[in-house]
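To begin, one chain is listed below as structure tokens, in the form predicted on its own.
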Amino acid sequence: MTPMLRTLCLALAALGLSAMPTLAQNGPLRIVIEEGVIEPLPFAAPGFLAENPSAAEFADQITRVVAADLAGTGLFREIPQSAHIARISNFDAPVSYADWKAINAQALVTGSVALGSDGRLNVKFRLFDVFSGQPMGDGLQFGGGSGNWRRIAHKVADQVYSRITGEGGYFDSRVVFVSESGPKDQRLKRLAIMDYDGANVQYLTDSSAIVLAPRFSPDGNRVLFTSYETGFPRIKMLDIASVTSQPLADLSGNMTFAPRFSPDGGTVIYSVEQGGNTDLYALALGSNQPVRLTNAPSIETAPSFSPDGSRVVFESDRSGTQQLYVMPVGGGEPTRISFGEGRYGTPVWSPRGDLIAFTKQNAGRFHIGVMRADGSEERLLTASFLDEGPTWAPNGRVIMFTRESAGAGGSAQLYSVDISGRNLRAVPTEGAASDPAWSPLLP
């Protein structure tokens, strides 16, 4: 096992896993993930070469975003460019592995950027295993308009991440959230969308009405959310491309909230309040005939589908306290899965299907946690005055959530954490932000 592969086993453990890497004969490395521990893998990302003068600024920016994406996972540690011995002057030149070994780089990312007269960028990159002296897969190139240079950088980083970890990437994705302004007791709220790392913010609604709990469609083109435009909560659906929204359906004037798409995007599950009681309903899009899924004298809310669409996890106080339950997608007797101390809410099924994330309140503290779908192996990842509302990255290895600080001057901020709980990071936003929802990978 090469030193790079040994470090990979440790680095993948930052996800609470371990890895058993194998080397295909005369081929690229394949990483088979099984279980784990942690040590970030040192990598070098010398500045991508500019193939023409007009590409120089883009080359530098793309290099920095690729490196930031990788380092931000907690699995990788960038070796500063000031420590590099070798200098890359030709994308096709042989790699001086000895110079990269000398600074303990175990992975090397090289690239070049060209800007055409039509304003389109062409970005090439290669990834090398320094200690084995081999490329990790073939070189790739991505093209796009110069205005999309950040997306191209994220695509490069996704490829590097996937080749080294064997996991799917998550950098080329977006997050829809509630942007907040004003004093804590009179917050103005509007929907906004941004890149996963906080860049390229676009506002989707104004702040004339309170909006809550946005949720992406599986294709990433639509967003469900709860609006107080009429004075009481009602579900609306927004088309991101046209930035237009409309009520989900004629739901007879009842309060509707906590919506979520089914995995195929054809059905919406949500909560309806009638006569002081809250139950779950499902609505096939294109119809106006909701189907009642629960019928109990308790509050059932925050539903989330399993990735295969066969089951639903939700929160209910039918036992006397707020707990998590799983039931078949068509309704039926639910099974309680949370049994620890405290209250559980806002469950969200991982896109991998292996875990359910949740909010837990216990002993005056709030936590983001994960458990298996049967309630076993519960792990708390965070603790603070108020952590709530988890959402999964497309690869099911990172969770974003809202953290609110205490006191009259406190505000909401977005944070992310990996499923080991070791890599907790604030997500940069302009002002206060809450209720994040992570998109699938962009096409």
Given for the second form:
Amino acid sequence: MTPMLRTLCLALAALGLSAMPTLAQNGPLRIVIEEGVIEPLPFAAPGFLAENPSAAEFADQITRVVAADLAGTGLFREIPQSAHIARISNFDAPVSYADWKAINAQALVTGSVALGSDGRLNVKFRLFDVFSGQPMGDGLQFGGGSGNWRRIAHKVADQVYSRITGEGGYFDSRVVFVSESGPKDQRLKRLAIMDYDGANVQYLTDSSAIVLAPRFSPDGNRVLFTSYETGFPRIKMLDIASVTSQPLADLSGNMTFAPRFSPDGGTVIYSVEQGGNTDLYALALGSNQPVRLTNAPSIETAPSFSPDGSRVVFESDRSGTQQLYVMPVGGGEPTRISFGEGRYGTPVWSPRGDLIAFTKQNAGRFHIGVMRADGSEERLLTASFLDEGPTWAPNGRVIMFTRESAGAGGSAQLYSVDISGRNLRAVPTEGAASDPAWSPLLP
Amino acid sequence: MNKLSMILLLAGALGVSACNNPDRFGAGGADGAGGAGGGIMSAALGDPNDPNSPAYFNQTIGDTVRFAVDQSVLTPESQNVLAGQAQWMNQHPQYNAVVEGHADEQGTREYNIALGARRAAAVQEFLIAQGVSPARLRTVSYGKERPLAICSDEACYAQNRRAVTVITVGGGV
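Target state, the form predicted together with its partner chain; input state, the form predicted on its own:
Time for the whole complex; same chain goes first.
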């Protein structure tokens, strides 16, 4: 483990972010923990070199996206290029560590970009631990069409993030969400998809019918959502590549909502309303034979699978108020896991399996929080007039959710926060937005 | 049926889509207060003093009942309104109804859909108990998606926790 990695692990461990043991301080520590706030790790990202003139604009933009990805985590701080002493003029030349040490850069990211006559980009990068004077891992190169330059930049940043934190990356991912417009009593809603950072927005439905709560398939190619296009809430499944959708199954006569895929993508679990009572059902895709999982006079909704597919967490008001329960995937006696004050809803199992994110209402406020799968170690990450609907980044370290402001002019906005409650930030979208669902890491 | 024919004609002229649209008479109580669009619709709905008109059902009897926070219990006042609705429906078999359940914004999206469904079902059950054929009634929940009043305090929330009986022309349900 390099000193840089050790430093960050120390910071993460102090925040309860990692199960790694706290290591004794040695080597050049540069992260200072004060009142639970870590000092972000300083890095330098000198402009990636353009190997040919036509690559210059891409090289500049890719450098900016890599730096923005890293700085956006709150774990890293970019040292502006104006403060750099050294200049990188050759991607393969030895690095003058002293010059980077002098400006206190702990990590150095260098890169080069070539644009072929076929329109394909080739992007190389290297990562250096400045204070130990060594490369961190081997250099890597990514190739792809120039239209994918942002994705290539995200892949570079994912590599840097992973090598320094020891966690999986999450930058090369997408978010499907509900784009909102119009007044509060006549809100127009349509499905949209974008990169995790708000770039490359594409609309997937028009706004002729209310649409709610999209959810990705595990392969990221399909989206389940609830649509009112029949006049009644019904689950539909949309193929992203062809932007076509169809009803999940012929479940006539009922309202169906709150769908979610199983981890293997073969089953959908969802809520069905009949005669005022809402219960959970599972449907194997390709069949028209739903299996009833709960049978209670209370509301059972918002189901989410454990990543190993063996259990389901959901919300129920069987105790009198909304609370969280876990049951075996085939149904059976649920175990209540939420016992704090207030009401708990919209549980979502982390892709790492360790935590369950939820919405909590208490004393007139809404919170996004996380707890262990057995309900222990509850911590609230946010508080506002109305926060709801968490979704996990592919690495299980960051949560995105909907924050709605109060009043006649209130509107919804996407926010993200890490699982320590740090780095709360608005996700940029063109207009109002709600109900985010984070994709898996793209291949 | 002259009045009904006129309604359909007007609805067609206004570009309101045909059968199966639960909003065909203007989302129930949404136009009852006589807003800008409400004026146009109430002309089409007939005279609220004419006991055979949809306007009479919507405004004179009342198409909306309200609920307490997180509840789907019908108050005595609500039961009086619903008894009037049932009587009217029993006297006007050419109409069916979609009961819309709604919730205020103080709840998560999916729970509110389930809660709105409970409220709509409570109304449906009451109307059935009063003799309205189950075949003439459907329910839909909008959760918190279609508030009537848009402020963020109890004055508005109380109006939004509601079930609206939207009458439709027979055969359309």
